[in-house]
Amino acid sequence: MDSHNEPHNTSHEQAGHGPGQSGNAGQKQRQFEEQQQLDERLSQIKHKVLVLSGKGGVGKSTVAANLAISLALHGKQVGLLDIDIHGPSIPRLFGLVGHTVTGTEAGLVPVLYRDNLKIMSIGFLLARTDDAVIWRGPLKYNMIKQFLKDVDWGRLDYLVVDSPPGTGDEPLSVAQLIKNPAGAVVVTTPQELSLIDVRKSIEFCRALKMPVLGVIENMSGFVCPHCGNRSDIFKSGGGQTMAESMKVPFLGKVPIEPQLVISSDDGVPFLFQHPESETARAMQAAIAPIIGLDEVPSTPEHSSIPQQKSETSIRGEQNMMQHGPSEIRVAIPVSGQKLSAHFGHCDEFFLADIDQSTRTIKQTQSLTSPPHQPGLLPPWLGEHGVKVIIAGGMGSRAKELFAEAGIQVITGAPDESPERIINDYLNEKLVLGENVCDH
């Protein structure tokens, strides 16, 4: 019988179907279908911003989370990945603790902060907080491939990944898996210790082809709670002459408070709780040039960042900066009582004053928009004083001629009536989707 299976056997494998053969094929074929999952998931995704540090207890997770909060109150669609394994900090830093993940049908649901951030972590799947991940290499690759392949982000903006400190498994297998990332944001703290890891952070970021979006000097002095003094306990500008002198974007000094270890512990991120504090006005002033990625890309040759915000919403404006005067005017443009599609082509405009202060509307009326000429709307709704636009599509020109007028654009906003959208503007509650009009 042996005698009869051998050559049985030993045809089959000359016609390409021993099982040795049979195996690699479908082998291959499931890591094929992988592929074209994670791709298709990482194609909804604009930009992936990892934020790295070369040594721990530099503040980066805290960096991480703020930056992701950030680009939320400027009405982006964020989505936060936490990829320390073993010491997942995320869910901590928003109040998420014992928070879990659902899956479906097209994959396990992030946890929802607030309307436009989605938030995961390893740190949903455990069972208790104080169970320890004893994984090695390959497990550690195979969790960060099934983060950014088979959860479900939807469409985002950003993807900022909090990556653990130092140039080892989990940064390099998610630069790798996502390929193409914008860049890294490299944290430091300003004495020499940290920054020599931090010099091998830069280089591993080289090595990978992967632009450095810049560096951020944390716990760069202390501010003192009672009086506002500032001393440098950790010394000062450490960070700076490192970027300088390795010819990458240096992103700000920002310094600690006492108060910035209470949110973290309280779980309500800094610039939410804080947002007039000189460690939250130094930390939105470090990370907003990365908005801007939005705009106009960086590029890998001069790892550079466009100085230009991008499109912006009111959460940002109330919640952060408080820029200008407390009551503007917004312009909405409407055909058919509901937000027009695109702004050059809509019936009239409606104008509400409004106070950011108290978030009421003191007064409406409506214009009559003026015959369609390239160019007009810009100067003649800055005429009638208005401040803000919020529309459903524009392509970029218009952009930048409303912003040579002094008139913030606001796009994506949902087909609506310019009532509700004021309301939810106030109410920080403006969900924005895409650009509709982008020519």
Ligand code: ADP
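Positions refer to the first chain, counted from 1. As the structure is a prediction and not an experimental result, all values here were calculated from the model. If you superpose the two forms and keep the largest set of C-alpha atoms that fall within 1.5 Å, you have the rigid core. Compared with the form predicted together with the named molecule:
- With the core held fixed, G393 shows a CA shift of 2 Å or greater between these two forms.
- Once the rigid core is overlaid between these two forms, V109 does not reach a Cα shift of 2 Å, moving by less than that.
- Once both forms are fitted on their core, a CA shift of 2 Å or more is seen for I332 between these two forms.
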Second form
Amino acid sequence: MDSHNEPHNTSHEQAGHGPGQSGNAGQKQRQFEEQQQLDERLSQIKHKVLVLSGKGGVGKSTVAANLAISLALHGKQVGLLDIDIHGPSIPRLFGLVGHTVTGTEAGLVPVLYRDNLKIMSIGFLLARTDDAVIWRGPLKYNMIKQFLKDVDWGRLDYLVVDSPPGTGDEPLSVAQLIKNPAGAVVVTTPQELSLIDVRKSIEFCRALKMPVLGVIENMSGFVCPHCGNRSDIFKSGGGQTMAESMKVPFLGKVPIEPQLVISSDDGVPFLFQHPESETARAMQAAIAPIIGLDEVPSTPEHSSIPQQKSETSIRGEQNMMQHGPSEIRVAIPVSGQKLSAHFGHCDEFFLADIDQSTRTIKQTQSLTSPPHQPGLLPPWLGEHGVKVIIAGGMGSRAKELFAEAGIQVITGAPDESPERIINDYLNEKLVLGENVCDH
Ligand code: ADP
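Output the form predicted together with the named molecule next; the form predicted on its own has already been displayed.
Zooming out: every chain and molecule, the one shown earlier first.
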């Protein structure tokens, strides 16, 4: 799937080639460190929402900007990141054309547009708006990665990402580099041509196992400002029918709004200028499930318990932890979206901050696992604040090293998705099998 010159490290590569055995070792180490920095940066952000569209010109940037504003108006700490390298429109929408980026040791400083709304656009870095068009694939990938890694957002409730349009390499890079996004909002217009493209966007999300938060049908009908009558200039409802047939949520229709074009051209966000309009209300309504991400605690899914050969309840271990702080960070080794039985050679670690008193997951993130090196994981996971590891199997020496680093190890967990394992763990439903020892 990774069509770039920079594939992610695989467990095989990590395990099989030490320094000196491969000319790529230095490059891999650098890639690993960059991914670490990126993961670290993004771990400060609770919910990352990608705004996608099947093609350009359907209002993706307009929707991204207004989603960010709606979230900020709800009192959330919000970042808006414009990474549409072919047509960064966010500077224009916010009257920030010509703004240049400043940097500190901590990274690139986003524009503080309001107390709780920060903005960064790749347009701030391009001398001319057509600069990006001439870049070749790997350069674009590097630019996107560098940019994601370097922006100093600080702590945020939401990062709304205005992604490049389509389903090609550029949105793919963004979706792959941002680990664990809350999901994607897909913008379409009602015409059939646009709907064909938006189906591809939904398939794209599915291929990446990224949740689709919903579809917004933009430029859907026109409400006459004089008589209030509605005319469906480009048809209407196609997005809704498509969303239903593809079984993804429909977030609403945003009408064609002449004032929106004027606001955009003037560089004043529409929602600030016309908060009472039908368009503003439609935009506000569309964010309901996104706001919900931050307000409804993650609830465990009610699913049947996987049966293992020999069953051992971990209730005892949980009781032990109830005397500690109720919030704790748990790590699960993962390969291919599921628990990796080969602890030392997993692709990444799924980290979950859980509150044991309320049995909720507060936050999750993924960390690319470091190149395989004996004895490295206990201090490395310790530095990341991990207190409990839930693994399939682990050798006794490794267990000792984790104990010395103050990390409790639970072995024999099933080959399931990390989210399910955590939910079962929180609800004392996790059924453990044998420790499939990883030598
Ligand atoms: P994209 O990011 O998909 O390329 P933009 O958000 O830049 O699209 O919007 C393209 C153009 O359409 C802009 O001029 C914008 O002001 C206009 N536009 C977007 N949504 C609406 C709408 N609901 N009504 C009227 N014009 C709109």
